[in-house]
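Presented as structure tokens, the chain that follows is alone, the form predicted alone.
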Amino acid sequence: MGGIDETDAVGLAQALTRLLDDARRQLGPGRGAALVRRVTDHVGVPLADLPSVALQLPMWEHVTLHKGVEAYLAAHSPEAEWFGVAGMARGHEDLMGMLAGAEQHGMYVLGAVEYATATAGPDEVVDVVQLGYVPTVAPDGRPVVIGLRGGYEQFGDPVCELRVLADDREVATAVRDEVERLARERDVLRGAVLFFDVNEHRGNEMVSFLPRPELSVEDVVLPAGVLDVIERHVVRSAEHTMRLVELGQHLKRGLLLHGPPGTGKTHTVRYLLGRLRGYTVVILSGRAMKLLPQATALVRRLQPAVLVIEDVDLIAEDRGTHESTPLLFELLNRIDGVDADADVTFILTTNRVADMERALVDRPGRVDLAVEVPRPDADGRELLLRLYARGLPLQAAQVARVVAATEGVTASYMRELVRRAVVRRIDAAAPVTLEGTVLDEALAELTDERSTLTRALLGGAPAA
């Protein structure tokens, strides 16, 4: 195919040039200056000359940056009132641009306050100012304003931004320190559970709030004595920590849970995070493996804190047969990174642990305990048999078949036989039981050749 003609393009240009110039002139400066003025009047600066400094935080400290500001204000100008910013092209602009913007071509003018809902919590959400300015006052009583802004991108990385102007840096400054602080103070982050994410459709980070896990020691499956030593090396109360401290021993520890599918590594994190009451725990895996950067620091900030890592065999593959990523070397500089004084536990799952690369589970203060979840032997599959009953009766014949039947499964495994026997039961008239042959015809079931994916899927025996 040709190129456009150039005497077409030339005057495409001048077409494009003049409908500017034309927008131009019918926007004007003089639209945007009730905006200005909002901001000036207070100040008492012109907005050339304005001083103002600024904070920009990941997207997911939105909250608790406004809640920062609300707490601001009830301090010290408990009636100000927000004022906002209408116009086009937003998306990219911080708000001091925007302010340039209005004053200078008219692109943005006075407009209404955003809202935006946002999560806080689990079953938590807010309403935080999305895009808006508010007149106030610094501690020394000189005027300030303050934006906010929520969720936008800023050279390719969604942010939220403080912003201070005031006739004064140091005072701006001391203004936002002190709105940050506010907002260290009611962090909703802390003490949360979380689960980092990327949207696919924009690469935006997300972070999702989840409950914290409630399981027993009952509710774990694991050879005599594991759990035991699993414990005695993460979970650690405050007292011990400082104890800990006293006797000049590092808090940072390393704990790698290795094993097939399906042995229950995801089920004792779960538990684990269930004992470490008050500690922020940060979960990834897959794509949002990228986001390790900013892990690791809301961690060191947030602690005591846990990183959870699921599945990082699939970025920490023996550098001797795979080539290497650059999230290996993130990852083992990030732990590395924190100090040893920091009470930050790593937690790494993987199901094939002999692919794993050397330098993370063999240098020290990078991974200091490995575990195997192995495939329950008989005993462990008995109490799995009965657990996932969850009361159900049972009999003692029939629970030694299967558990003789089932040599070499995983726990997943177990809970699918007797979700199937339940299954053959529920549309029954009389109470569910799982007494008789039922579990042996889901057991059936699940042998027959037709099964064999699923087999595989579920973690039955391997193959002799």
Ligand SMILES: Nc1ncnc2c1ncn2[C@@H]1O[C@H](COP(=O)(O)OP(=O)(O)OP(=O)(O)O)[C@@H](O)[C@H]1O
Second form
Amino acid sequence: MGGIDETDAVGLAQALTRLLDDARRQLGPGRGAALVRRVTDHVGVPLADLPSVALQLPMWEHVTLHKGVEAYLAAHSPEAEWFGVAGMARGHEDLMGMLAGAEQHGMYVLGAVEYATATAGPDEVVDVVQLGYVPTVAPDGRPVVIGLRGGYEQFGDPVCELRVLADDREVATAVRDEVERLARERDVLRGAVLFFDVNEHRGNEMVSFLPRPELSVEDVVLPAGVLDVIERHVVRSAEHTMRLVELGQHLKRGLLLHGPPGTGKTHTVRYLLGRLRGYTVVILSGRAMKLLPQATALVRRLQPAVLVIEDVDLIAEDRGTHESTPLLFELLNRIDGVDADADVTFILTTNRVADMERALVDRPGRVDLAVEVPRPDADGRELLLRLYARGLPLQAAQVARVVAATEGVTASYMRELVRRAVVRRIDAAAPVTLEGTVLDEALAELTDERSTLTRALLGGAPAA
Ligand SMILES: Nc1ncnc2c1ncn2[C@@H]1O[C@H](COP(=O)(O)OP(=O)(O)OP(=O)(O)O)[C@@H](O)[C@H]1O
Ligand SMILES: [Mg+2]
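With the form predicted alone in hand, show me what the form predicted together with the named molecule looks like.
Now the full complex is given, and it begins with the chain already shown.
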């Protein structure tokens, strides 16, 4: 042994053992007994022999699970009262471990119910039981205890747990299944627009609710017919699911939108989501690709549904070489794995279609419509000018000049152009007008050498 002789080591071990024994005596098993008794007295079985079953779900299911328990209690024991647990390390222990820790070491004692707030919609926050147990009865009247514990993200534990303790495992299973069924009926994710992301620090998943976008047809400027084709593919199928099924046609559909940055791929997706009211939407960015299995499972379960995978090329990029794009194949396999008659739409966007092409050609049938979202032509640029001028009058000559001078720019460039012009005029006390040469000035500003970077970022013409 280097640095420490044997006598020292033995002495240290003895001292540590004494310390632990002291601590154990001081905590005393008696202190946890009241907590354990609340469970065992109700069920009538000692802890060591107590049958229990659990259901563990990702943290974002916590609200839904809570609602399932609430509904169960309302139906079977509306008067039931929750009790909680006090003790330092509860974030590290599951619902059975806590009872065992209470009985053996008095590490946990009877305490207050721990509540937390959780999001249940874009503007909806609800109180949920974060940690607690509640005595209730099985549908056949036999006593059971239900435990609920949300995840403790700060301890790297992003899982929520339902536990049912009963004098018989089948009884416990029946109660768990019933709570799950009630929870699924109340699923807060159903019909919501959800954004899946990965927490950069902890690496675990985060789900947020987004408001459903409300865009009208006029807000989307695309070459004639393009939006129709997209809409027919995605929305019309959605409107005629029953008939399509009757006619033996598959419902599952895949759409790839490709084109340069800033041409309106995301914008078009947002428009579609507004049209698909009631559809569950999961939006996944390329960065959160590791959540693909959960996202696919969710859209299957909560159909009718849409899975949007933004910047799908990031997957290809991730792997560097052209040959190996395992994540992309994984994606295509997942799409494949969803039943053809599922009302699920996959929407992929990319500005590097070449990277995608080979994979899609090699494995056809996953994406049944690929549409290019191009830079706007002259008509498109005029429409965009008028759209983003938002009703401010424009003179024909002025519009013609700007449209002629913006060949090759993207839609978002046109939007920025109008914004700059408005900013130029906004200082004046008078109402803003875009008349005169202000659009030309804004354009000069944008095309100025010094704005090269901005221009590239906004999708200006490649070489001006
Ligand atoms: N076709 C369009 N019609 C109307 N507005 C558009 C259009 N394209 C882009 N815009 C405006 O520009 C903004 C940026 O466009 P968007 O995010 O849709 O680009 P994108 O094609 O998804 O680009 P990227 O490849 O970088 O993701 C939109 O929020 C919208 O305001
Ligand atoms: Mg985009």
